[in-house]
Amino acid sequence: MAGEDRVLAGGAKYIDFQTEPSRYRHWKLAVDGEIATLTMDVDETGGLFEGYQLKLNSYDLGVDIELADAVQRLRFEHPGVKVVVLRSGKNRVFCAGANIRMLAGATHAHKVNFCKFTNETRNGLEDSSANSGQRFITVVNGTAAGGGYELALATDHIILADDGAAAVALPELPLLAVLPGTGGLTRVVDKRKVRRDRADYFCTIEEGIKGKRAVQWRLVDEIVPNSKLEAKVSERARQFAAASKRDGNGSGISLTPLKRNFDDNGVRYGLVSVDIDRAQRIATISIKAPDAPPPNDIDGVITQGASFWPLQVARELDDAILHLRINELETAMLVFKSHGDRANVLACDALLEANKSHWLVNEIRQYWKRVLKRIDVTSRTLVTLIEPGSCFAGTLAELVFAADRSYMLIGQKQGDNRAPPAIELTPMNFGPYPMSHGLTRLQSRFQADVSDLDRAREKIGEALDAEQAEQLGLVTFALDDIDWDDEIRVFLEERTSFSPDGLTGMEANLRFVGPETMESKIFSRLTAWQNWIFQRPNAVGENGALLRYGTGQKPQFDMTRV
């Protein structure tokens, strides 16, 4: 099942983010030509942890792991699908949102990572609609409360049953003394353009809003009586399919299971390895370049399928980041390294650029964008070390620009006969991989002077040594062999000695230079406040709303405004 526990030699249990449809416990995926249906039918007994039941289609991380997997498979395995209908498999309820007992009993770290992953999954729906042409329709047949309504908000069109009972609600504030944690507030006003005063009312009532008012206030798109609901859903799906820009000719490719080997010191994939030094609290992520050039054409890419180097690396890196986020909480720092033939990495980039209009290449590029975004919002210090034998070029060079610090060796190390390291830019560094706020990492890096960005662009295709990279502003420091070991050691020791809370706040503030978008607001403004509120006694204290919910006792609040 999704989120199943993996027990390592040391006895630790790890939540697994890998699953596939035959193992789903909470979702059913059906495909009929251009239209797919994702039915939410949560197994009450299928929670990740003990102590709660997932009643009324409420969810925990395991439910969302399955949803994320389904959306990913729809993009890669079903290129002909143009519309996805989300609906409930239960009568008179769509989704009651995140399970309250789970939230009340979870650690703060789990709540934060749960909300972050759920946000990324919701953003993935919108990304699929915008960039893959798979439009999403939600059918609300009963109550859509909290995270249930937030799921609907992430789709393109919401159809609400007009039966006097079905309603949408964001009752977290009055019921639980917290906020909708997966984009609800932001999407209500920024995406659906609900008036602020109406949104204020809506977010402070428990019962939600139904019928004509829900349409008038833009909370849903249309209401339909139950007798006409199925006909309307079918009509809307056909309309959306006709207007879709998705052009996925032929068969999809199978996202075969990742080959992984877990041990007490890390994870080994085919092209990515994770080595964890628990004493130092550092995880080193090493990426291997392809051993051979990529196929000559798109047919060769399709033949390779999930083993095509850019796709395999993206999947392995994505899984590694999620594993480290939620299962290795004491890890303070992620250090990125790479090794192999830079020419083969560049050849893959060239193939992706030349065939970017093909549906599969588009999906691979979009997936890399999402993986890099996931790295951007990961609460660990990010460091990239560019050493002899590394291959930080094009797509992989984004890991240099995503880092909080990057160090590049000048020349060679004594006794090392490998060529001095070089960075090489490609068109992939100048558009395909924007951050959550809409800018590329180089645009964000060179906010002070756009001419710095132009100078970097002029170097596309050139192998840049450490001194050139430092002069262009592509790395933080270029160090020679004499200083390298000591400088790196001092930095790592100092960094891991700082407060994790202070570092998380500092890094999150510094990484997103420039404007805001709805997506960046969800990860900054909303997530920051939600995380803070989830630590306050009014929510999680002994007499707080989360613990007293359902007991018949009213919560006791500290009425001081902070």
Given for the second form:
There are 2 protein chains.
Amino acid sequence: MAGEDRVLAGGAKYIDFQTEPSRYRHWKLAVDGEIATLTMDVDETGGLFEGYQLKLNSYDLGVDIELADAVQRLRFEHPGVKVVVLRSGKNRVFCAGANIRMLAGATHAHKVNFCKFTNETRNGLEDSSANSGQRFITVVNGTAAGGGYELALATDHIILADDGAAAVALPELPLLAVLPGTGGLTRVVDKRKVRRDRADYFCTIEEGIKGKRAVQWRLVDEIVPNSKLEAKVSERARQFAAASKRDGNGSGISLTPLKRNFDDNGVRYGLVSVDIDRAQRIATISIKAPDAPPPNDIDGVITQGASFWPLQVARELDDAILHLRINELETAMLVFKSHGDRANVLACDALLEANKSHWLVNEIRQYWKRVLKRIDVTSRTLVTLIEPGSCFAGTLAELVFAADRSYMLIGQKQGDNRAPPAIELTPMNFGPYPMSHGLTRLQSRFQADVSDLDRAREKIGEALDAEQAEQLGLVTFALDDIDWDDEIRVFLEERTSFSPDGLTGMEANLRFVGPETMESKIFSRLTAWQNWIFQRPNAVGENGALLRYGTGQKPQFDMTRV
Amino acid sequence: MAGEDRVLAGGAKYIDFQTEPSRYRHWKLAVDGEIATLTMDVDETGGLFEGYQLKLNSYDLGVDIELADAVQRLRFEHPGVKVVVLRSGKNRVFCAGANIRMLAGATHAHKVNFCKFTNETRNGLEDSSANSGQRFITVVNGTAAGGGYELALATDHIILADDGAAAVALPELPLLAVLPGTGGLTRVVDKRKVRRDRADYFCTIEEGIKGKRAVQWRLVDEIVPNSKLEAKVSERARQFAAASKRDGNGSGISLTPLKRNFDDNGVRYGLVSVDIDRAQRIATISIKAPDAPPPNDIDGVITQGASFWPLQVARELDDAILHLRINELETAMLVFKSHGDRANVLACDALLEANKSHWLVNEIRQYWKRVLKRIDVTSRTLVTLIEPGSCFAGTLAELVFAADRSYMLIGQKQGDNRAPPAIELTPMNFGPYPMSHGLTRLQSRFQADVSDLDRAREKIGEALDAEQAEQLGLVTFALDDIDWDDEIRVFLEERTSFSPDGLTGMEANLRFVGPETMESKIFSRLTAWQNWIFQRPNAVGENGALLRYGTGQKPQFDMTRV
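Alternative state: the form predicted together with a further copy of the same chain, after the form predicted on its own:
Below, the chain from earlier opens the complete complex, with every other chain and molecule after it.
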């Protein structure tokens, strides 16, 4: 499923995004007061698939899943950590980037999904720095090439050993005929603001840049002789810690293992369930409201920890999306549903709003933001159905606004005595969950007339029925019971008959109305071009650079410039 | 060269971007005082290539070349025209969009180049409206589908006949498995601000939307019954003319035919020459400075007309770039050179700055802006060499800043008694030539420290030698005579050995530092995704939608969602 001729290592049936430090094969996480050290020490034999070795601290998706887990745990389990030092456990090598053998043998879909996840993880580092006060320092003790340097680029401060050998490099183009596509091109010019012609030079040389020029060109922040490296790292870590606003005194909460049940037709979590109709190629994701109101105060939230409803749902939803993305490639569409007591959902939102300055609540809000962003860049048609018994309120209503289309039932269904469905807005729909391009989903929705946003805001706290919601522009279509089944059925059938590629391109364009940010540029300008290159014979053909790399044979290029 | 199994119609050897109204086969341009009418009446048998017919006002590149010419002439030859009414010469059909047979049989490179040029032409309509006060009104008298509606989207005001049949549609996705990629997706949500979920619906239906819903959803500006259509068009044209600030009283200047000489090794224009080294795959574009100072005043400029140096160079350079893009596909690199008296170039810039409120000078400045933008999105490596005898000053210096890299000689060359080269800045480098993303090239260049821009501005009017230029950050590398030949040779050889696709992707990312605008989003998010789709078997494969369209056979899709 995930590789052309590849099977997952160890007899695994699917790629699992859940892990924990005790199971890491490639990273070591050590916490010492305010400073954590995250050491990359990739196990060559620990590849996710069979058929390649992860030499020179090169990585595959499995390595990145551990990194994402570590970053997540640093936020929730280590509120006292203000600085994370990212470094290599290998001698004279920082990281050689994405493993080339892995890439050469991966399906197009796996390449694209791999890059998407690594991009999300690197954006996550920056999010942690910006919104949790956890600053990242990278210590480049040897070669940081390609994805290795791209990882460093996602951190706040890059220290390069000044030993005549350590260097940063983006050699993808000359070596592999692909782009530094995990944010590299974008971050070099947009984040580190390397002059574009220097960036051009840098991205076309294999050997990279070291020493003073690396600093002068803004590729790294400082160079330090090996003899003084450890002292400098400690000094910088202390400085960054002193400047951090992170205020997570006390202990964190434990991100306990998710309870999941995989079967042939989906996954069942505690609060989220995924039902896959393979014939229709539709996955229905249902979210259950809390059975009871949330705790009264923050101490109660801390006591609930990972089972606090908003956090548990976010974790389950995140895992479900990742699972579907990479393991269920023929699923055309995600249909979001919800059920349960809307009042309890609203009470959770109220708690999240009232305690937003508390570190844990902040983390939960930031996490929801990231999960929703992950949904935004998921290449599946997103549909939300608002039916009797549903509870799309506040945070959950973002799934209505994230959807490519939403349908809401007018009134009741015949033979169903549940009340007509309602949606309800909360302050969570008006700020804390911006999309990657910086606008909230409602801002994106109401570009034509900003007063529509004000009209919606005035309805905070009111249960809105289908006709009100449609009139306010909050749902795509309101349908009564007579039309509901037929219209939905026809829509689903038609949608799933379209070209998956065409839909991916269309949705990626229509979802991001208005401005672009560095983050959104990575998913649009950079990723779209990389995906194009990942289809071109010059990169992926039999005589292309990816397959020829390391064979001693030069790639043969069609020299047509397109 | 330009089609897989296609030959150019009429025995043509290359695609020619030069035309004039008397030669149009597909458009009629009629001027009546302040109002011009541009009527699309495509000659079915007038395709650019053999092998397809342009039915239902569908278009190919040849049709668009005429449109671009007409729009250009309206700006220069018709300063009195304040409103352009765009309409169809066919009964009950506005325009069926890009011809599908043409697309199905076109090479990947031709598809991409075709879309790029049509995008530039549509952006040009908007540029004319924004910067020349020529407003465009589209009269949709029947079906405006795909590229037909995308053309309407580029205009200021869309009037749809309310006759129960006339409709606007973007049926690319359901019919052809490709995107409405000539700005359609972007303009629907970013310009017309159609709500994204409605846009999703609109872009997945074949039949389009007509009548009141088209207005309510913001797809058109108004609907008018056929009986009142002509009166309404006249009324709107008069209103728009009255509101226009266009101030081009008197007669325009004639865009006389370019003098060109094609041979096997290039093209020679009056002031621009193109020398193609096919073995090296390099085209050198040399621009000659004026032999004499420009006229003293605007009357002199008008008298010179199309032979006024800045206008003549812009037209020749524009034609050269277009020619190389589409007819010389294996050319990897454009090397810009210049020669002649810098003082005369500077005097032209001074004239363009002193008279910028005059309509003709405004048009020349706007045109240079568009030519430079065309260079920015040209998928060839751009290099500028600044050697003795060169005259990169002001407007021409933009070619230094547009380049992916520039090299400047320190001092003189052995055996060459010409003075060391100098570059010189003018106010033209600080405003009038923004890139598509809204920044000037120097702003883009100096993102790291805005004071670099100020330092450069302070040097306006000073001749800067190589070391000064390098120190100011204006050139990539300054080299002395000892290194020059070897370094340039090695660079050119290495660069042309890289994968053309990788370079295209890299350059498209590094050139556009910072923000994106609607226009730049069209060339990044939208175009890059479309190019990806143009490589996918679901669209272009043997069983894909483009080849199967009209055969009665349904396309067969690989349902993997990437």
